[in-house]
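We begin with a single chain expressed as structure tokens, specifically the form predicted alone.
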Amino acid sequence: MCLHFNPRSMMLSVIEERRSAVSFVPGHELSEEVLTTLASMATRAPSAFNFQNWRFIVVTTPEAKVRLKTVADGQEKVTDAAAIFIVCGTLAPHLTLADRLRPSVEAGIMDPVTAERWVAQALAGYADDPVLQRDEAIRSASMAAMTLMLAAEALGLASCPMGGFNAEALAREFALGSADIPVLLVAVGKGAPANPAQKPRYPVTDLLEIR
């Protein structure tokens, strides 16, 4: 199959264009219409079964990205950004299949058989796999976090993962549940003149192999 497409479309551009931020601009605010946006583009992410084993916590207040700082390594965008999004996976997905898929079958995309079949496989692989359950909530939050960063791109938003923080601290401060790994810091704001342009990439021709 010969695929056509223009290599400058808007979702090409995006990806070419996205660079994580070194810096934001302090003061710059974003709605609650726009971070609810964002969030809602990242549950969009692929996961395992549909697991949408995930969840985020935003922080916008002085306060609570002082609170955030502390466990942060003090990292300066933490405090410049306008938003910082804690993106955690989460454990035990198989409890919560069951709910996941229900809109799928009143919808008609699944039937009822298929969603119980599903829900018996994730079963069967999870309840007695902890490793699992951690390395697939760390895989749909990674995934979660990137298009969340393309979101902000296609926003006109500068974005940044951040790693750089105590777990066991930032899990504590926010009382996060049990079940809950946080996986990623992403910063989102307007981004300062001074940040650079993509850093350009190793080239592809030494990092693929087609069979």
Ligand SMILES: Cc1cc2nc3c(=O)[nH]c(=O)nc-3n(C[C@H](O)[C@H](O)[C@H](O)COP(=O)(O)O)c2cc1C
Contents of the next structure:
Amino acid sequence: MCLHFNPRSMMLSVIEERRSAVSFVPGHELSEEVLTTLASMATRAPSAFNFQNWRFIVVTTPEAKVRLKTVADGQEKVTDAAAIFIVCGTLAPHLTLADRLRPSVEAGIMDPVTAERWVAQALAGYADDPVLQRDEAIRSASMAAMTLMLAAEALGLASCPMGGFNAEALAREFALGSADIPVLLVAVGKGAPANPAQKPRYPVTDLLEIR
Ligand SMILES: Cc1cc2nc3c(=O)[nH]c(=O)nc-3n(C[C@H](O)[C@H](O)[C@H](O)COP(=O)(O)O)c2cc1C
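Form predicted alone done, so how does the form predicted in complex with the named molecule look?
Entire complex below, previous chain first.
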């Protein structure tokens, strides 16, 4: 079966060609429209119950980059990339679920009884479980960050996920709320020509069990 002949399988090339950019061309800027498109694509990621328990702060100005770099291990990418998305997962997703599901009910995608059942299930499962809330925040934000990087690749932009930051200092510096968990920074911009290709992966045959 040759998957690459299906136009939708262009997505496979995007996955194969994405690499974590080592360096970005400084001075390259992204329009508000592109930044909004990237965030909007990130929100197409799935989340449990369609919680959409995420939030994005995008850092683009030299002044904000200086503040971010001090809490991000001094990484040069923060200065050189056009934009750095602070991808946050958010706690207490059960509290906003009814609002999040309303558009699906209004669009006729979900019946109101199912929506009410999901809200009740989420309340029962998450309200008294801060660990699950945090796990869910990290799961959702990771999904969103990956989707954002694939969208960047599809737009011909380079990206790099970064976990190298001090979460407490970042939360202070960017006045994050107590419900915001900064999960990943995603740098986006024009990749420097010398950026290496995606690193080879460990053979899938050693990792995959088909039962
Ligand atoms: C959770 C996570 C944290 C990472 N943190 C950093 C980081 O702080 N700085 C950096 O330059 N790259 C960071 N990376 C990028 C990885 O080094 C990179 O994805 C990995 O080496 C594979 O490279 P490739 O995607 O180009 O194949 C991070 C990646 C992930 C998934």
